[in-house]
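One chain comes next, on its own, written out as structure tokens in the form predicted on its own.
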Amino acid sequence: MARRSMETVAAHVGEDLVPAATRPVSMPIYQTSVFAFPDLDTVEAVYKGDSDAFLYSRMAHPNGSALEAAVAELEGGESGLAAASGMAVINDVLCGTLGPGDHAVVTAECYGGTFGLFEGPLRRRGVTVTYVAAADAPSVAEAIRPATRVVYVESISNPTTRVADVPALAELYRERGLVLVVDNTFATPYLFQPLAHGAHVSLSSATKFLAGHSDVTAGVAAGTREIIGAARSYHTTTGATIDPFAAWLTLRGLKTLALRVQRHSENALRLARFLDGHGRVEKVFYPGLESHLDHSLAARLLPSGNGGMLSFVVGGGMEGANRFIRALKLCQFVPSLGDVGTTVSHPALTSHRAMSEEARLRLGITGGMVRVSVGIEAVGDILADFEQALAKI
């Protein structure tokens, strides 16, 4: 073959695979939008589902597929799906399952973004919604209608940390042929596996504990092949694809998931007990507390720990919460959670601001509520920061 020109060489650099007798320990990042095919027969095989070759990264790519396989295995699902954010994967699952005329029963204590999805795009799509105390199976049973298709709960609710009795709910749904979808973001599959308790889909904002370092935005789901397949079809059409680097970062985070969540849980229990006995704290929400409403249920369903999330209400309402947040030195105020460092948030003004004030107050989400994502620092340093900040309320 004749020597190629400089312009041609430059246009094709890096296309040849580097031969090696060894393999990389860390998965390479496949930063490519398309994959080259040798002929038309191979393309046809991909579209027919007879080949698992990659075609176009909006449809699938090696990093995303590896993450999907990992999440499916961790959650005990038949299939997995990775998307560009937690809300993207929630939208994929719900829009792949719900259509015009369908009805959904949804936990009243859901994340504000989820509430906004049900109240906005899904209602405009013709889906009706009833909000109930979804941790309580009898309340859900009363809300079920002939058109009910989906029941949507959070394994540990945001921000009130209510624990859903998923086994009881699953038994209820099996009798009626409904789809049980569980947001497992707060618990993670390390602490709780909804599919093993009868749920059809377990989904999470991987932005939080799964990736764990506040450096990626991603969402994942695992479940039955039928439901995840329908979600994937919607997902591919609308283009909510996770990018290769985000998938790689999430896979890296999963390597330390068990160690991190164990430490998150230990520190959160220590902080919850500290706050529960503090004179400037009116109420603490954490399932590991003996006084928590769901303590016995948490002990049964979460034997390995109760997670790194808690909320508490300070005296002085919103102004008291603001003074507390301003006084923190170690812990940062951020509108997210799940980092290795301890962070705080204000649900009424951030995650749940889409709800009406009346709805928030009914759930106990007051101006004085502060949500805490407890990190893996030395717990004494966390307690000291909260002690000095509370003293300034």
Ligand SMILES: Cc1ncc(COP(=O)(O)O)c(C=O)c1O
The other form holds:
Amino acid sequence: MARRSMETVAAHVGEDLVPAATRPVSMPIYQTSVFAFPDLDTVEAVYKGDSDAFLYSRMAHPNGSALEAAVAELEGGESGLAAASGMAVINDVLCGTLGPGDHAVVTAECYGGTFGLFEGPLRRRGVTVTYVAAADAPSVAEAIRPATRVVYVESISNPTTRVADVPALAELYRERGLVLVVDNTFATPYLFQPLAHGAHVSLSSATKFLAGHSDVTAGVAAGTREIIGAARSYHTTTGATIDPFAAWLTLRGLKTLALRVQRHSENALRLARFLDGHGRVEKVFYPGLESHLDHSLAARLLPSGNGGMLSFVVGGGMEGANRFIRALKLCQFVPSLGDVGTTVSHPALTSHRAMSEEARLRLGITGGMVRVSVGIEAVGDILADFEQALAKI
Ligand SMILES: Cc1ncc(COP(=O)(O)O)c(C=O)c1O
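Swap state to the form predicted in complex with this ligand from the form predicted on its own:
Time for the whole complex; same chain goes first.
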């Protein structure tokens, strides 16, 4: 064959796949925006849904699909969806389900970004919302109207760690034909599987414990074919696609999910008990503590552990919290969660700043509240860092 010109060679480098008798143990990253087709019949089969070949990466790509399959299996769902962030997947699920005139009942104790989504884009879409103080069946039942289509709760709420009574809520929707959506970010499917308790969708910010190393932004959902299908249709049209490397990183993180979450839970219980007895701490929120409002519900629904998230209120209000955060040496102040390292955050000034002060105070989110994402370090080192920092407030 005649030698190809420099320009042509350059434009086609890397197109020939290396044939091999072995396959890589780690999934390759399919860093391609589109796939090549041999002919019109093949492309037609994909558009008609007769082939599951990949076509264009905004719609689907191998790394994203592998993540979707993994999450569907972990959550026990018929179908999975991966998106560019937790907020993107929440938006996909809600916009796939809710239209003008629909009503949603939402836990008041939800992530501030979710609250912002309901209050901004969804209200402008013509969706009305009622917030309920507790994610239990009586409070939700009272808020339900004829137009109610969705009930939205967090299995463990951010930042007050209230536990949603998902089985009781599922009974309620069964009677009334509602869609129950559960944000499972704090619990992860290792500790709690909302779908097994009757929810239609379990979704998570995979940025947190699922990926687990603060190096990726991603969101995942699993649920019934019908609801995830509607979310996917909205998702591919609007394009909040996860990129192949982010999907790959999330899959890699998932490999150690069980080990990490076990250790996060053990360390968090130890830290919660330490803080609970500390003179400079006014209140501790952790479902594993007997003093927690939902302790018996947590014992029933979360038998393998209560996860890595806890919150506490330091003496001295906002100033006390600031002094505590400044004094930490090992644990960093990070407005996120789910890392292998222990991090702290300040809900009033970060995750929940979209809420009015009045609404925050009603939930107990005061200036002195510090939220902790307890890592997998040697627990003695975490306790020592908290001890020395509390001594300085
Ligand atoms: C409980 C919960 N859900 C959803 C989100 C949104 O996820 P992301 O930041 O990946 O968009 C967060 C983010 O902090 C969260 O804490």
